[in-house]
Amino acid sequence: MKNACVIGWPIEHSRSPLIHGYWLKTYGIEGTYTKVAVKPEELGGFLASLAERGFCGCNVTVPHKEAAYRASAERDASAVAVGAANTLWLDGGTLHCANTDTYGYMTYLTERASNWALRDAPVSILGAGGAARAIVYGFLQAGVGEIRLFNRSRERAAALAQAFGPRVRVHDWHQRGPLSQNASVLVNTTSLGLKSAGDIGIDFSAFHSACVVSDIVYVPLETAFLAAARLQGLATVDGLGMLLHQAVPGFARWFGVCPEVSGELTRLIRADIEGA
């Protein structure tokens, strides 16, 4: 039997389980998931210990991805370009890192809206914090020309750029509607509408029919961002097909089946946040 697990501070919040169970028992796997709370100053021996444990592997969520990441021997390409890890899994005693939010983004922004890329234009990215890495780093290797990043820190910005490139061109936040009018894709990684708190303060009238605007938030399913971006005619792509995908790597990793993100586990997680 192969034992997995995610861990934060706090981590009752998870939906984790929830997805991996529903993947275990679909595919007949004698296995379990489950959600360990870790504070800060034990996840050093936690991850050090996680083969005594009993774990095969891990995901990682806040605070402790960039601790995970340095903790770990071997890191792949994305965790590198993120600086932060969210997937963890031992091989042969080693403790191996990766990010999979770019992955998971990635592959949902192009099933929800394939047509995203056909239109030569920038992308606004709204946020410098770590979901917004893993997706600059995205729309970078997907071979975006030019990605505008808006942030209340302009210097909190202007590290992100300076670390990915003269691609990435930091712009102030009172300019990030006029700014993104003309972008492929607009995508909000800030905590604003989160629980429908905070309010983004853009006006959609004006923007290119073709604009695909995506928010990462998934508290609600449809936050105001997004809501007012429909209601001007634009395609939207909401943060739970972020959260889904982005789970598939792991799974692979640690059960050795690529699992399915099926209409079915869409519905099961919808119906548990807005049960909620």
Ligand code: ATR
Contents of the next structure:
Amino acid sequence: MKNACVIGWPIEHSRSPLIHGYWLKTYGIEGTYTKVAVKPEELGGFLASLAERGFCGCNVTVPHKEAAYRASAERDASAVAVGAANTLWLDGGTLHCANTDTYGYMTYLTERASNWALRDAPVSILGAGGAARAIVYGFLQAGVGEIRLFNRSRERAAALAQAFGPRVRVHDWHQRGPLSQNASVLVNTTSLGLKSAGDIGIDFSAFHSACVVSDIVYVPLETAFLAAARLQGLATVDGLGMLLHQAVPGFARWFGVCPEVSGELTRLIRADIEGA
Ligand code: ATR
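What would you give as the form predicted together with the ligand, now that the form predicted alone is on the page?
Now the full complex is given, and it begins with the chain already shown.
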């Protein structure tokens, strides 16, 4: 019997137990995946006693991603690039970590808009938090020549760009619309639009028709940002896929089966979000 969990503070909102619980049932695996509320001051003690508590690993969410990264003895390149971890596992008593947000984002983008890289055009990214770091890393890994980064506070974007080198270029927040018109992909990684609060304020009417517009916000499933892009005829990619796909590597690691993000699982989580 293998047990994994997701830890955060708060943790009530997490949909990870629904995702992993679905896979455990689907593949007939004897295991559990639970949520555990861990206060920031308890994180070190919790991770040090993971095995004692019967866990082979865990997912980590807000606000523990950076601290979990620091607490791990072995770090995957994915976590090193982002400076934060969301997936932890024990191997011979040693705590390992990875960041699977990059994998989750890029996998879903490529599944939904396989031609996104056909035009050799810049990628535009809104935001400079942890999610932006994971996504910048993904596009750089995919070979994108130029990433345009826009953030309300320019200094934070500049710090991110500095960590990733000259292919990431920082621009003022007010230029996010005009400088994204020719983008191959425009991604929102800010919290604007979450629960329909705030407006990204981009007019898509002059955008290149092949621009793919994506949002990592998934409540609501179609944000106002995505709806506006869709109304201009642009391809859109919602935030649900990243949530689902980022869970795959952890499940494979803990339970030994690489799970499928099936239509049934997508419908299950979609219904949960819509019913919330
Ligand atoms: P995460 O780690 O999940 O990516 P975060 O670190 O809290 O989240 O980052 C949130 C992002 O949303 C930041 O880029 C933030 O901009 P600042 O760095 O300037 O704070 C952005 N954001 C939040 N509220 C915003 C708003 N009202 N207008 C523009 N950007 C906003």
